[in-house]
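Read the single chain below, which is given as structure tokens and is the form predicted on its own.
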Amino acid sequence: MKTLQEYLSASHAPEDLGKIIMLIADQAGPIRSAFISNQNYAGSTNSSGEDQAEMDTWADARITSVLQKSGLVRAVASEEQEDIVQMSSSAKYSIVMDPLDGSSLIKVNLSVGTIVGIYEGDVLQAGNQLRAAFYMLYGPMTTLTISLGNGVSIFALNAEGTYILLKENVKIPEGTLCGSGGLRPEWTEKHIRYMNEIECEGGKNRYSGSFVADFHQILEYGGVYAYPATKKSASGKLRLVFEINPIGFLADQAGGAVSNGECSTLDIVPTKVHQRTPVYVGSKGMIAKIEAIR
């Protein structure tokens, strides 16, 4: 079966980007196994004010300091670093990443993901002007879901710790899922009605709390995953540049949308580094719903 260096070969990606690419994946190992000792909080936030999960910082220090000991980055934009990091000057690529999407389940044992971006250059850049995005998610197996900007494949990390290809040229169907953040009572009318509208096709509701694993379900059986403006908070709750630039790319790349409820946010250029935005992500059909409601 084709392997993950067979695919970035066979994709014709450049050397540094594969190397790059690589050495995040083969962090998924260390990561998994460290879950069991890093169970609680750490007794810090982040700079968007969130507790972080003792794994948010393990797994972001981890990951930092191989990109850092690579010689191969340029800069790193992480969740849970306040600024992004400045590595090698000479270096073509740089890295936005959730070093550990959905840490507060790990304590129930439920899946949480790694999201990586890599662009050419500079980190605040549309979302459109990816070189490569992926996660890594950590269920049952451990996967890579991957796009070089040709498609999306899904790989496995088998026993011998070499990624193997599960499924390739992914495309997210028109299904019936959906999932959506914040509490119902801050939600907006226009997203009242979108959920209503949905519900009343026989939408079925999934929501776990792990982003990564609930854009998951949507890229296998179709529907959308939603964290809209509310009431209280009309930028809504997730990073554009960690979050939801490297799966709204994914999902594009799989025959679907992102959106922020107006338009795709894979269009915006975004001012600062933890700036956050409103989404819907998934079926195409699911998403020219939401920006056809006025």
Ligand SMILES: O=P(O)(O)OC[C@H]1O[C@](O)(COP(=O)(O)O)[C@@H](O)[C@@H]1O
Second form
Amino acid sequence: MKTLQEYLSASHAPEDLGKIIMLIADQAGPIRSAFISNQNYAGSTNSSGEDQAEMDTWADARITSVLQKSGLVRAVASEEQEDIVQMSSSAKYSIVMDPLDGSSLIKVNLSVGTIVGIYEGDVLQAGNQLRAAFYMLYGPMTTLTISLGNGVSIFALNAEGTYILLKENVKIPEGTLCGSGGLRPEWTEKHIRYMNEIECEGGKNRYSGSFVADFHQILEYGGVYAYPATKKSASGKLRLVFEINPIGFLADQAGGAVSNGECSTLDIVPTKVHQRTPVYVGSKGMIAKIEAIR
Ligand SMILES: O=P(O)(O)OC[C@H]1O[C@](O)(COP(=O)(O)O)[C@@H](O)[C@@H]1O
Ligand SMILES: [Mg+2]
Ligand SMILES: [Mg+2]
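Mind pulling up the form predicted in complex with this ligand next to the form predicted on its own we just looked at?
In what comes next, the whole complex appears, and the chain from above leads the way.
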């Protein structure tokens, strides 16, 4: 069974890139172990104005600390930190991350994740410039879904703490699962037309409140995850830099697509770390449908 380390070596990933990926991947165990004693809110808010869960700040501090100590990272842009954290100016790679995605679900024991993107150079680059993207998903298994720009592979953490290959060359099939954020009364006419069209064609609602978990299900079964523009928020809820770009990169690498409802978000050059954008991500056919609605 191929391990993540063997996959990185076989992919001829530069040594520093491989070391950074393994460093973050190896935080899955400590993060999982911290769930039981970090169930509540931290009493602070992040740059998006959201209440921070204890696990948001715990995971952020943990990953930021190991990256700082490694000397391998140039800068980190995190959902949980206002500004970009400058680290080693001589280092080649920078990290964008959502250290804990879906944190409100921890106390009800639903699956949550960590989302990571890696760039050569600085962090405010378009998603199509990503050198690597991956997410850990803390569910019945701990899985790590990764692309280095040459297809998508999924690994699972075994009892010995080694990531072993579950599936390679993953492709998103056409499918009917659909999950949409936002409150229905706040949906725009375009989004309502889209959801009606999907549901009339047999769309099955799958929405847990965890982007990583909802996307992972679509990666396997096909469909679409949407957090659309709403009447209250034209930019939707999710953040371009550390949520939508890494997941969108993986979707694209798996033969799917990512869009803001009009065009691919992978071409957008971010101007701010915490900028939001509407997102539709999943099967190519599902994304074509939303972009066809004018
Ligand atoms: O609670 P809502 O508005 O449906 O939003 C759910 C979405 O918000 C998120 O929880 C945002 O991520 P964070 O938990 O990292 O803030 C997504 O994981 C999820 O898809
Ligand atoms: Mg998130
Ligand atoms: Mg988060």
